[in-house]
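Just one chain is shown here, as C-alpha cells, and it is the form predicted alone.
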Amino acid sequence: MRILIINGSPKSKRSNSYKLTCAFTEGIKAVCETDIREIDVNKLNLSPCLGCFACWNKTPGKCVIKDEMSGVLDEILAADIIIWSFGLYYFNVPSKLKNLIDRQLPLSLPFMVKESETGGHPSRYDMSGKRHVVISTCGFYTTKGNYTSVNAMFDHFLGKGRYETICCGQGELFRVPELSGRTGEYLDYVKTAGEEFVSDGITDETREHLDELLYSKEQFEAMADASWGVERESGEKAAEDFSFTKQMAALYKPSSYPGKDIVLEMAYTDVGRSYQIVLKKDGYEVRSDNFTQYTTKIETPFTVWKNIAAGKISGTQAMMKKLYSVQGDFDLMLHWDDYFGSRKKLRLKKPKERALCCFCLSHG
C-alpha cells in the first residue's frame, strides 16, 4: 500500500500535526505493508498558479510552469492513501499548502460536472480508488467552528463525505513534555484509528476518543495564557518560574477536592521566589504575595523541578538525593496524580513508589 504524506506545515517535521500523522501511519504499518512517501511542502520550489488554463487547452494535463509541482502530481497519482497534514493557519490551511492545492488544476478536465449543485470539473484520471485523510491541529481549545473553511474546501475538491478527518484542538500541548501522559494517550487513539482505517474504517468508539477535549476549556486557556510568559495586566514579561507555576496550577482537578482547601507552597531556592497554589472546591488561586499558612511546602531549585516535570530526571530519585524537600502534609505528594495528574494511570506496585507526574515528579 502506497501512502503519501503531504506535510503542509511551515514547521515541517516539528509540526504538532505531524506527530498525529506519524501515529496514524504507525497504526497503518501495524496491520499492513506500506510504502510511505513524504512531501514537505515548505521545502518545495512552487510558483503560484497563473490561472492561464494552459493545462486544459494548450498542454492538456501538463502545467506550463517548470518547477517541482510535476513531481507532486506524479506522487498524488501513484498513491493509494493521501494524508493532508497541517496546522490551522488563520482558519484555513497554510499558504504554501493552499498554493499546492491550487496547482492541482492539471488533474481536472475543463468540462462542467452537470450533477453538481455548486459547479465543478471532472477528474482527468480515475481517482476513485484513492483514500484521503485530513489530519490537523489548532491552537484553540476546540475544533468546533474553527474548521468551517477547511471543511468546505476539502468537500469541494475531494467530495463531501469522501475523506476522513482527525482534527484536534489544543495542538500546542503536544510539544509540552510535562503533558505527555494525556497527549500520549491521544496519540495512542490516533494510532488505533490508523489500524482501523485500513480495514473497516474508524470505529465510533475510537472517534469518540478522538473528538474528546485534551483538557477542559478552562484548563487549556489558563495554560495557554500562562505559556506566553507575559503578565496579563501590564503586558510585561513575567518570571519564568511564575509562568511555570501558573501552568502547573491550571492542571488542578476540582473533582479531587478533599473537603478543605489545600495550600501548596512552591519555594524555588535558586531564584529566591515562592508562590502558593490554593486548591479550592471550585478552582484554584496562585499567589505571589499575601501568603497564608501552607498545607504542604516544597523547597526545590526551579531548575530541578523543571527537569523533573519534563521527565529528564526521576522525581523519586531526586527526593532520595535530597535535591528537593517536602514540609507539612505529605498526603498531597502521595496523591499528586489525583490533583494534577494526567489521564494515564501508572502501574506501580507500592504506594511509596507512586510516580507523581505532569508538572511534577516523573517516574523516569
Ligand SMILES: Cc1cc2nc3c(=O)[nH]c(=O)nc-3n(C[C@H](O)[C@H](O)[C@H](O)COP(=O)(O)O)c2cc1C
Second form
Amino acid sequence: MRILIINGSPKSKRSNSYKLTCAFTEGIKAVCETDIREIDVNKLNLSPCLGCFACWNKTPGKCVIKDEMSGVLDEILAADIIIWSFGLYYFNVPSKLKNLIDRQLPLSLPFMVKESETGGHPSRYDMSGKRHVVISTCGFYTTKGNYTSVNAMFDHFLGKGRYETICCGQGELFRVPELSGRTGEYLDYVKTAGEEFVSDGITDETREHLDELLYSKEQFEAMADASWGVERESGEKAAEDFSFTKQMAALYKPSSYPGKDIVLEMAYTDVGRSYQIVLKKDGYEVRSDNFTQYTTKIETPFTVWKNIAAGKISGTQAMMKKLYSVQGDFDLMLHWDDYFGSRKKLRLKKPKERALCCFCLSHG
Ligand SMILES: Cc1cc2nc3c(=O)[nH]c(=O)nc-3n(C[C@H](O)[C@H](O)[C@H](O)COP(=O)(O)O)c2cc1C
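Alternate state requested, the form predicted in complex with the named molecule (shown: the form predicted alone):
Full assembly next; the chain just shown is listed first.
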C-alpha cells in the first residue's frame, strides 16, 4: 500500500500534527505492508499558481511553471492513501500548503460538473480508489468551530464524507515532555485509528477517544497562559520556576480533593524561591507570598524537579539519591498521580507499577 504524507507544517518534522501522522502510519504499518513517501511542503520549491489556465488549454494536464510541483502531482497520482498533515493557521491550512492545493489544477479538467450544486470540475484522472486522511492540530482548546473553513475546502475538493479526519485541539501540548503521559495516550489512540482505518474503518470507540479533549478547557488555558513565561497583567517576563509551578498546579484534579485543603510548598533551593500551591475543593491557588502552614513541603533544586517532570529522571530514584526531600505529610506524594497525573486513565499493565510511578509526576 503506497501512502503519501503531505506534511504542510512550516515546522517540518517538528510539527505537532506530524506526531499524530506518524502514530497513524505506525498503526497502518502494524497491519499491512506499506511504502511510505513524504512530501515536506516547507522544503519544496513551489511558486504560486499564475492563474493562466495553460494546464487546461495550451498544455492540458501540465503546468507551465517549471518547479517541483510536477513531482508532487506524480506522487499524488501514485498513492493509495494521501495524508494531509498540518497545523491550523488562521482557521485554515498554512499558506504553503494552500499553494500546493492550488497547484493541483492540472489534475482537473476544465469542464463543469453538471450534478454539482456549487459548481466544480471533474478529475482528469481516475482518483476513485484513493483514500484521503486529514490530520491536524490546532492551538485552541477545542477543534469545535475552528475547522469550518478547512472542512468546507476539503469537502469541495475531496468530496463530503469521502475522507477521514483526525483533528485535535491543544496541539502545542504534544511537544511538552511533562505531559507525554496524556499526549502519549492520545497518540496510542491515533495509532489504533491507523490500524482500524486500513481494516474495517475507525470504530466509534476510537473516534470517541480521538474527539476527547486532552485536558479540560480550564486546565489547558491555565497551562497555556502560564507557558508563555510572561505575567498576564504587566506583560513582564516571569521567573521560569514560577511559570513552571503554575503549569504544574493547572494539572490539579479537584476530583481528588480529600475533604480538606492541602498546602503544597515547593522550595526551589537552587533559585532560592518558594511557592505554595493550595489544592482546594473546586480549584487551586498559587502563592508566591502570604504563605500559610504547609501540609507537604518539597525541597528540591528547580533543575531536578524539571528533570523529574520531563521524565529525564525517575522521581523515586531522585528521592532515593536524596536529590530532593519531603517534609510534612507524605500522603500527597503517594497519590501524586491522582492529584496531578497527566494521563486521563492510568493504563498500567501490572498493579505494582503504580506504586513505583505514583510520585514521579508524569513519568515513572
Ligand atoms: C500563524 C499562526 C496561526 C494560527 N492560527 C490558529 C487558529 O486559527 N486556530 C487555532 O486553534 N490555532 C492556531 N494556531 C496554532 C497552531 O494551529 C498550533 O500551534 C498547531 O499545533 C501547529 O501545528 P504544527 O506544529 O503541526 O504546525 C496558529 C499558529 C500560527 C503560528
